[in-house]
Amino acid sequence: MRDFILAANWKLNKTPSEASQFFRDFNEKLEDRLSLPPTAGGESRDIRGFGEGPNGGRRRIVFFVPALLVATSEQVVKDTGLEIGGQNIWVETKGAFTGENSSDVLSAMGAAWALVGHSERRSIFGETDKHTAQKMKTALASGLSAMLCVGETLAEREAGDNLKVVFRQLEEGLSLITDVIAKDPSRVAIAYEPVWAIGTGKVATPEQASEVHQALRKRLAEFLGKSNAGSAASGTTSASGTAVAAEIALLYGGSVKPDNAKALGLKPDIDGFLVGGASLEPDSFLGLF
């Protein structure tokens, strides 16, 4: 039973006061939408839940906020069940890395997730597949869950290389953490975001998205199966690659909006959404439910 995850990527948006107001409004509207009683007495919404996802797992809500908003956001959402994540971490947890973010500090601030390998990190800041692999390992070692982004450019899709690209990004990104995944697959999620559909208003059709998600699930099972077979020789016992891959949520991202979310969510192997612009207002993000 894998989780269904609705994840927001705020990118470089909102001030602390705007974030606080957003979460107050969002939580109130969410309670109304799901007919939940107000959170009281420190009871955690993570226990009460947001309902069951289509694959029998939990329905989870994650907000990837700018680093300067993590503390404020975590304070406001405490005991609501909403989860906070950081948009970027460095491969080391401390040292002479001016301007970077530590996964240890992110975890200590109460965040639950780190976002790794977003296309903007790759294209604007030069993040490589090697960086994503190291960051995934560092995030998990700090006690965080990690969401790995993969996706092809328009040129790569038109050249017929889209699956080649996302398979490479997937395998490289997970290459250092297969032992952790085998023990607890729920600590990792994959977000497929075709670069040509991010912030452009274009969106992959439900059929295009589902085709890639199904291919990713199959490749993930093959990759984890081979990795687990190798680890078994060193004494590590793990489930088969297929069983482990079946527990990992695969999200779709790329101009997801209320008017296309339902059709996308009905397709096989789409286990939620990573949303940009539509997550900046409570009503538009709630429209994805």
Contents of the next structure:
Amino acid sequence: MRDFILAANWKLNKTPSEASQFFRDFNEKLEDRLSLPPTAGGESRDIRGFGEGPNGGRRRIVFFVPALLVATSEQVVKDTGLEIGGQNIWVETKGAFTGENSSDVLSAMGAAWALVGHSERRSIFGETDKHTAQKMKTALASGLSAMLCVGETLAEREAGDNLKVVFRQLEEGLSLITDVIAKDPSRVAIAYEPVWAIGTGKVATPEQASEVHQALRKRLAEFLGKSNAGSAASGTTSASGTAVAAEIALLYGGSVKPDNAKALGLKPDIDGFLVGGASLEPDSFLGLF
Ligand code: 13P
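Please give the corresponding structure for the form predicted together with 1,3-dihydroxyacetonephosphate, as opposed to the form predicted on its own shown earlier.
So here's everything in the complex, that chain up top.
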């Protein structure tokens, strides 16, 4: 029953007025495109969502916007069912951390998600696996859902180390939150973004992506089965880890465009997309849904 999530990562793009205009256009086109019936009795789209995904969960649309655009974005998407997230948080929620973002504040502003461990955070800003573990914990403690990004560089793939790298990022990133995952796996999502595919136009083939997604889900099941996530769910065997892992959405990211999304999305272990460039225009982003 895991959700299917279409997620935008706007990175450092758009002004407040551009963001507002985007959401107004996007929402109008989305209603047309999906032929969404009007919400009944004043019920907001938040409750009704966008229908059922291929694995029985909800179809969700999340926008990871720059922190300075969260307030504006929240105002415009209110009651539309579109969800807003921050692209980065700090491991603490307050204190002497000049320039950082607090997950408590994001949550108070109405955001629903935090993105953690994006490869640009890791490579440009020195974010480590230890940071990602703490940030995942902090995000959940603030009441947000959290999406953990994992992915290998080209050199790591060519050395045959891609699975080793993503398994390490996965296990470290989730190491402090296995208890929360057991209670509500839908609060966590994983995005597999091979670094060599980000912003390069070189998308992973559906087979390459699917191979990693299947391996990630299997590893997730083993990891959660050994941890208290599996045991809290239903006993101590890896079978319980399998049940919990089956509830977690695994997204693919890296040069996803309308012309390659369909084939990727047909793979049963790909539960949505995390999209950079193609999320900046309403038409190209809608083309992925
Ligand atoms: P592109 O879709 O532009 O390749 O970016 C992917 C990404 O980094 C999303 O987080």
